[in-house]
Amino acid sequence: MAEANIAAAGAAPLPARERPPANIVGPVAWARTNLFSTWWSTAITLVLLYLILRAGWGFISWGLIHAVWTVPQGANGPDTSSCRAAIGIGACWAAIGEKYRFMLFGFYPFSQQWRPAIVVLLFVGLFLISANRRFWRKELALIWIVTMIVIGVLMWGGILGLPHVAQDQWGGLPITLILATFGLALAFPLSVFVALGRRSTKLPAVKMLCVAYVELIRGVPLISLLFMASVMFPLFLPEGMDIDKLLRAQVAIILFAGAYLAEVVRAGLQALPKGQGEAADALGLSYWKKTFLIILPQALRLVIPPLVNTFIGFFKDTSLVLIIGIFDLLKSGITAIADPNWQGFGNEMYVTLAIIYFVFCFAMSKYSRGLERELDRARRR
């Protein structure tokens, strides 16, 4: 259309752009800019390719070419000779095809492990909900009540003809997803709270309150408060009242979590302008108003990378229950390569667990990445 509209006012047709040249933009540019651009530079990008290439060749022939996928059946149980044959060489997969269900489900009865399956994939799915910011809206909080109901009726069982089965019996990813979700779940909103308590300055006692929870919390290791969860607590309790370990374990962990989250979000609301308040002041807005309206939303946006970030830190540290004998997915995985078989192996059980891990972890910050960019970009416009 332009082009015909300068023809017919008589002017010569415009030439074709070029593409710049590759040496000023693109890959090979930016290579010689960040990797090639002085001799020092040259040598160091040079020698970590090598150790790079050398360390993904070695991985890649352990864990793909001179790997063990199967072992046969024998009549004492699998033949693990062609995996003892292969240590040192390559990698036998074998045994996390034999010991995945322990490894995800624990000591849950082999004939009913379909439950917690469903329970794993019902995590996801409210995960993935959550993520979308169109269910942002008052029915989330009922489709969590609904979800949760759901998976404590699959995990215990007891109703609708499922067979009943005790937490001591719970084990694997189930336990672990249980352990961050709830955690995080609960101890977000209890560190608004702590974080706008810590900077009241019209209730100095609950000031008080909040600095020495925070300061009392993060002075202590995770591993402290799960041994008073677990030994001490119980210590305290009337004759004959018990509460169960995972319970506890999960308390101690909301509380851990709610201290370093109340921090993170007192960053943001000290790095939010205060004629952010002011305005709202002048609009006659109360004080919860205010706060959950105007300061939060802001604050919150300003601290999305290290919420994500404790937020990762705390859903690894749930591993750390294993201490007080609950079999989280990590316990699970170590208890699995202690069959007389199998022992030996322990590095493919690893980096199998590894790999779940990275999974969930990725996703948190590759969503939390999304989130920024999307909030950045409205708040420009």
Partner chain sequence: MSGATLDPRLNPSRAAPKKGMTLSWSDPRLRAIVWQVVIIGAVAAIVWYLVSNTNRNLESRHIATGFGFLFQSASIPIGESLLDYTPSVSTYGRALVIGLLNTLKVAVVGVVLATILGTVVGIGRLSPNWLLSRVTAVYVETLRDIPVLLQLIFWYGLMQALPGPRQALNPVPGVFLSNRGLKVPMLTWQPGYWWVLLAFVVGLVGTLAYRRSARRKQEETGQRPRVWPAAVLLLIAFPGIVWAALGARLAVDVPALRGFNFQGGVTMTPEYTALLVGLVAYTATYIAEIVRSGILAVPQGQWEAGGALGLHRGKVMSQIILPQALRVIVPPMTSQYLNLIKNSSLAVAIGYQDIVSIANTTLNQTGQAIEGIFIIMLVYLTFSLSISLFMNWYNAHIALVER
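Alright, leaving the form predicted on its own aside, put up the form predicted in complex with its partner chain.
Chain alone follows, minus partners and molecules.
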């Protein structure tokens, strides 16, 4: 009978809808409720509108209307007089057009720069694949290992007919990506063991060791670790042995990241109900079986969003290596405009660098938020 009712209602022609009154919907009403609801709100809206229009117009006028896009090539290098004339009025994007290769790849041999370019694409591809939940299985680790090897071959060369490129010639975006990605990939296993150690109740000495490591590293700035890597590591090694500066910085970043990731992993371990571990004990599983088959798969799934956020932090923090003289993206960009021809066009370079960093970080944070919502929904169900 109910079905008949619904059918009848569906068959009946809908009454012609009355238009809602204009003071409830429509752009004017929207503006009235959202922009001019009180005199206080109106004042804020007007002040902000004024500031936005002024700043927006200033930027458009600087970055687009009065900008210089190309400069003629003179006898000895580019002729930058048109850019010099526009300083303070318009941007000189020609500086970026001239210098983007150095900004992206640093001192890497010019003819070989297709190799780091492929490396950047490989990294982006690796991130995209790892972001897709369909690929979250054991094969992903294999993909990572293979990609890392390919990246190493491309960067170093020396085999397959690729000329060898020494590590001190690497630079630009690949360095930033290598430091961040390898840093995370190697710090992650370390952090899992540290988090487990910190949670252990039966091994008080190990627990103390882990607490000391985490709190010590988290208490000092990354710079002090990088200084340590650049001036103290050489003292630690036996005489005659020398480790490359990049590798030393990488070790410092791994140690730094390990402490922060350990806290994230520990949060996941704590959030897991105690019954899971007890059930595994009741089944007679050994500690390692319990940890790797029962505890970690669930605990890590809980902390994927904060892990991504921590990764965003490291991605930004890799820029600190410029202080110890490693040519990451930021350092290469700043060095590129130290060329006497192009001095004084810092803002253009900073804007470009900011956009590159922003694109990477914003994509990751958007992803992390989407993932959080998705996992949250799955958990609530």
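Residue numbers count along the first chain shown, from 1. Predicted model only: the values in this text are computed from it and were never measured. The term rigid core refers to the most C-alpha atoms you can superpose between the two forms while keeping them within 1.5 Å.
Asks: Aligning on the rigid core, do we see the C-alpha of Ser286 shift 2 angstroms or more between these two forms?
Replies: Where the cores coincide, Ser286 still shows a C-alpha shift between these two forms that is 2 Å or more.
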